[in-house]
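One chain is shown next in structure tokens, namely the form predicted on its own.
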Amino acid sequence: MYDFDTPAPRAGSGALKWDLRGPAFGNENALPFWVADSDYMSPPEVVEAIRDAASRCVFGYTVPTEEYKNAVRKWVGERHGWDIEPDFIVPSTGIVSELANIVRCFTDPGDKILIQTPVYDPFASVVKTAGRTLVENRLRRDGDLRYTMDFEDLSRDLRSGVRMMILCSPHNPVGRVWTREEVTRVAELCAENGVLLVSDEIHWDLIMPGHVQFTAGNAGTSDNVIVLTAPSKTFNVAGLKCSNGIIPSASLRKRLEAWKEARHIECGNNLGQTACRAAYEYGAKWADEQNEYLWKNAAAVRGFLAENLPEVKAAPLEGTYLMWLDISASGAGSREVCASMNRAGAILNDGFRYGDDGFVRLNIACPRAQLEAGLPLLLSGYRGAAGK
């Protein structure tokens, strides 16, 4: 059994999540539940691989090794049922930065790019800062806070001249793991309308019981699909800057590689690729146990809310470690609620940034004692914003 109860010593280490508490929120003692990384230690197998690499005492320029690519290929095949070739893999230093590259490589200024809101806010940022036109396709929410796609509306938007769609799968922040049927339908609609489908699947290993991640790479034609993956969320190695684009189409792959080479941004991170290889070769059991731990953390949140704050409901958590909490009963906006929670000692993300002001986002990837210490602070902050 792996240890997820011992907190990692992150404060004072340059950790964005912890060391920006004072500068960004004015409360250096608050418990952070905002940035999407975890507060327990990464797998010991990954740590040991990095130590071994560091013992060579050189950190020069890096090219992807066959061992690294084969580790990615094996993980994708065994974990996600997608048989890929090593040549499909296009490494990068991060999914958001690679999204920005892809937007600029495959579209022109003014082109329409579709995202499904509410959604991770950098999606909108990479579109707007590139001078492209943002198309927001709203997800539907039922009475149980479960989100679905409105395929009639999506089809209509895709027919309006959209050049690219960015899919979030599993979805951040609403916690959906899209079904095989849903992902296949998205891929079909994109193919029918000549739309490049770019699927951000950074959370694809963080799947809760009863759900199965179906990668967009397995849906329909692969001629217009780019899948972006990384070990970063699963194994908490985002700071090592290693992500993997998977692009079956040789023409798309060569075009992106040439675009990056022309800008001298094709070189990878030595220790990042070391960590990725170790995670994918030895990390399956750790990832499974983490998902079990996260599911119990989610149950703790639901139990606390039911007992102490029944008007706040949580959207069903199917994937990711991010809980989407409906705070609309407070009568206050999400920024006001988060500010009140911050004053009480807990930092969450406001839903306004994702496109729904009636929600807040809670990161539960932390030792249970930290979560249990934070929930009463969340309660106090909510009541303060609601005037109770």
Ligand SMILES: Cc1ncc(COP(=O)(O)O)c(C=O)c1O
The other form holds:
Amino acid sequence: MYDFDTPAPRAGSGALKWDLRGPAFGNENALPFWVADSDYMSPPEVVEAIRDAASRCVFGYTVPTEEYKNAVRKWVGERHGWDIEPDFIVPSTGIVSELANIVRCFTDPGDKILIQTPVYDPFASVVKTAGRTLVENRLRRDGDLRYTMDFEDLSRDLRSGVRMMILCSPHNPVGRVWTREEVTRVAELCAENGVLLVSDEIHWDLIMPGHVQFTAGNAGTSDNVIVLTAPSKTFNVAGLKCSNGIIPSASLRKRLEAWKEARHIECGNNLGQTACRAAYEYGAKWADEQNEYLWKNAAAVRGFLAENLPEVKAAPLEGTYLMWLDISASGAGSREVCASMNRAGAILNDGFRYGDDGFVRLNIACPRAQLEAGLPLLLSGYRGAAGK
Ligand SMILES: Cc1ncc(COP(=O)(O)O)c(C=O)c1O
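Next, give the form predicted together with this ligand, keeping in mind that what was shown is the form predicted on its own.
Shown next: the complete complex, the earlier chain at its head.
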């Protein structure tokens, strides 16, 4: 069994999540449950591979090796049932920056790009900062806080001249793992309407029991699909800046590669690719155990809320390690609730930034003891905001 209980020594290490507690929130002692990375250590196999690379004492320019591409290919095939060629892989140094490249490469100023809100906020900013037109397709929420796509609405929006759709799969922050039927329908609608489907699958390994990730790469319309994925969330290596586009269409791939080359955007970092290769070659068991651990963390949150704060309910967590909590019964907005939680000593993300002010987002990728220490702080912050 791997160890997820020992906290990683992160404070003072340049960790965004920990070291911005004071500057960004004015509470340097608060427990952080915001930025989406993990507070336990990366797999020992990954750490060992980096140590081994460091022992060569050279950190020169990098090209993705065959071994690296084969490790990605094997992972994609074995974990996600998608049989890809090594050539499909277009390495990058982060999904958000690659999204920004893709938006600029494949669309023109003013073009419509569709996202499904509430959603990870950089989706909107990469569209808007490029001067493209944002089309917001709202997800529907049922009484159990489970979100679904409104296909009638989506179909109408996609027919309105949209050039690109950015799918979040699994979905941050609502926690959905889209089913095969849902992903296939999205891909078909995009194909029918000449829309490029860009599927951000950064959370694709973080899947809770009873759910199966269905990659858009398997949805049968490979001419107009770009899948973006990374080892960063799964193996806690986001700071190593290594992500992978998987692009079956040679013409899309060449266009993106040429676009990046013309702008001198280079493809990688040696230690990031070293970590990625080790994670994908040796990390399957660790990833499985992490999912079990996260599932127990989610149960701890649900149990705590049921006992102490039943008016706050969590959306069903199907994937990711981000819980989406309905705080609307407080009568306060999410920014006010988060500010009060922050003063009480727990930093969460407000739902306002994702497009839903009645929710807050709680990152549960931490040792259980840290989560258990944070929940009473969250409770007291909620009560403060609700005036109860
Ligand atoms: C859906 C989604 N995409 C992208 C990212 C960030 O990816 P990167 O750090 O590779 O830019 C996140 C991080 O939380 C995310 O949740």
